[in-house]
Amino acid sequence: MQDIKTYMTPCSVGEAVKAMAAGGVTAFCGGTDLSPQVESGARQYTATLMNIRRIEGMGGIAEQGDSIRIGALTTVTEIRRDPLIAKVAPILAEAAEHFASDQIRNAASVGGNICNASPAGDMINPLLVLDAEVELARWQDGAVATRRVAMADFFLAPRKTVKRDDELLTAIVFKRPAADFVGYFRKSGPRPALEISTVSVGIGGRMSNGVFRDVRVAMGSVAPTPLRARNVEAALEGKPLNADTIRAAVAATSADAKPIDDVRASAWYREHLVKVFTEEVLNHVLGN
């Protein structure tokens, strides 16, 4: 904490942004993964600790033509209990389901679990698997900008994505997924609420006269990024679901999850788990 000289907390988008632009700023919402960091030496603060949480317009859900829009500051809990979230994109509600505890659902926000960049962070995969993109605002020309970018494409290492310094992540945006759309995430642990993911599978795509189409994998904990498993997909699209193109499918994890041995778990038992999870999802989207 020494190092921290002042500490923000602004009430909108342009005064966030603003002072992120004059740069060394940390900024923070729950800070249920920057605090464990800091405290074990992984990160330090900067001279400027931000705290974004009051923002106006960067927390709550809602459609917006045929898009969902998920603000950045919303909890972990929010996206858990939200109606339209279980209507339309219950894969999302199903992953908040198993993220870690009450207490850290209540904290964490879905922006925070995002740009922490981790390769199994639970709340990416389903959102990979929606095809959601993210938005990015910086200070630029006296005015806020903003871009978008696909998630797919914003993880570029463990920890580190395309997001510049100067910029704030202010929300997640998908197109609301078709009537036959289908999808279902699985994650590894004995607790699979409080633990981190040893593998993490989510399929989603569309599901009519027994054909899946635009058919989505993502994967977490098997490579040093969150990934969208493009050959798993290429052995699933356009094809009818039964048990020869699932087996397509297993046998087409070995060329996108590419795990290692850590603490956790060794690279063989990841390579094991992703096999048994892709059947599995796919078997469950099958019988549903």
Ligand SMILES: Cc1cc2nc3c(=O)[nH]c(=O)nc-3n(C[C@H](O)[C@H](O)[C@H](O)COP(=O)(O)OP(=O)(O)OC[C@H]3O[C@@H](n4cnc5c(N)ncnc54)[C@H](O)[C@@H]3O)c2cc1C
Second form
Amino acid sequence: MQDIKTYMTPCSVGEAVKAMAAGGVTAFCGGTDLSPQVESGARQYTATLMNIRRIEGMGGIAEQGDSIRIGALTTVTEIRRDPLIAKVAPILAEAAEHFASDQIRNAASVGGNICNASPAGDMINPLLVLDAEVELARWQDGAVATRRVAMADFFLAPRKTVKRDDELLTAIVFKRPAADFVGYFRKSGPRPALEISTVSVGIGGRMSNGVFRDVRVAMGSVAPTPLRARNVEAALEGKPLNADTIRAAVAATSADAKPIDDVRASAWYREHLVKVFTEEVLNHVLGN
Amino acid sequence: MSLETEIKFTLNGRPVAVRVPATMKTLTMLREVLGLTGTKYACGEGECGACTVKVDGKTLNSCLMHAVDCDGRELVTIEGLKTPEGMNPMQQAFVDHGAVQCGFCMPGMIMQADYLVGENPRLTREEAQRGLEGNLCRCTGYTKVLDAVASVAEKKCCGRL
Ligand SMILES: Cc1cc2nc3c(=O)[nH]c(=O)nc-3n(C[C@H](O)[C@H](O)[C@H](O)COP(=O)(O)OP(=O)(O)OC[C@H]3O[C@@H](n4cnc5c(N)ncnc54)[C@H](O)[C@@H]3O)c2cc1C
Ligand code: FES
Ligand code: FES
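What does the same protein look like in the form predicted in complex with this ligand, given that the last one was the form predicted on its own?
Okay, now the whole complex, with that chain kicking things off.
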């Protein structure tokens, strides 16, 4: 194991990204992904260990104009209990409800869930449905520079994202969904609690006069990254939501979901589950 | 040898200062550096809840938490639940309901149960069950555990605690 030379607890984004610019930094918040990964040997500490939890301005959930901003340090428990989220984005609260256990939710940060970039990340799915963007900060020309990346473009491969090693994820931002927006999330694992998703499906869009618009469909654990299911979206967009449309959307899942066999489930079973969940979630939208 | 850092925090109401390696987990610090062996090591990966402690009022798995992250915070372990009069009501309820078998999961189970009724005095049996999803008992005595938790919630609710 590599020796840790420095341990730091920056108080500001500037202090953190300045240190990250020098390289060799392992950042952590809750440590619920990092600790088991280091323990199992899947990952190693680098020269600098950085605790980002005390950085000011990186927590909390707030409305900013027509957007909602969630600080990267916000815990899954905070999301689960937040009245604003419950009101404007219940799909995110729903995913928080089915996330791990109380003890993990109390420690786990939403930023950590996204940066860990697992295809099974449960905060990622509803944030894709909400068309969220992540805000990334780094040190450039003697100052903090930030950029925004759409979540749909963020993930490259398991544990790989477009985030550079010297970038800190500071916040997640999404437009306040319209009043007629409906969205649901469904995940499954072999047991109801503490289970990494075998498959997850999130669907959201605007429902008015029986027609489904601005449809966004996200799937987890069916490909190397969490993904937007563009074929299913196309099957639904602008159509009246009825039994025929739902059948077409279910059929389209095979064009988007390319699951693999692994210890948790077979590819066949995942393909089947995606179909069942897609149908279930759409029937839920229809019934609403 | 990995870098050591000095941290200060409140442990069961008392201030402590201790030097810990940056990679050490809170559970190891409690058991091996501070000699508080009530908090148990079982899975070491967040699955079982045997290592549950309270940090700034919220329970979490101490096997996943870096000890250095305790700096400036407030920790309560099973040793800290005891009151001057004796056992805390949740501990007493576990005894009264015969909820303890081998006992290994109990410190974590009691910490989490105590947290749940603290957060929600009107806790229902179903909510208790959901709230204890992160606590595994290899002796599988969940029914009496839920009886114990429900009895404390009931007393709290009608002001008898
Ligand atoms: C028992 C158990 C059950 C779990 N169940 C679930 C589940 O049901 N669903 C689920 O989705 N996940 C689950 N997880 C995984 C994990 O809890 C989550 O992914 C969690 O959100 C990670 O957050 P953290 O703050 O603990 O991340 P950390 O472990 O602190 O960090 C994770 C990674 O992200 C990087 N990082 C963290 N924050 C930032 C930032 N702001 N900027 C840049 N890099 C950053 C770190 O360097 C590290 O590589 C589970 C884990 C365990 C141990
Ligand atoms: S020992 Fe920490 S959760 Fe099992
Ligand atoms: S009482 Fe034996 S593990 Fe729970």
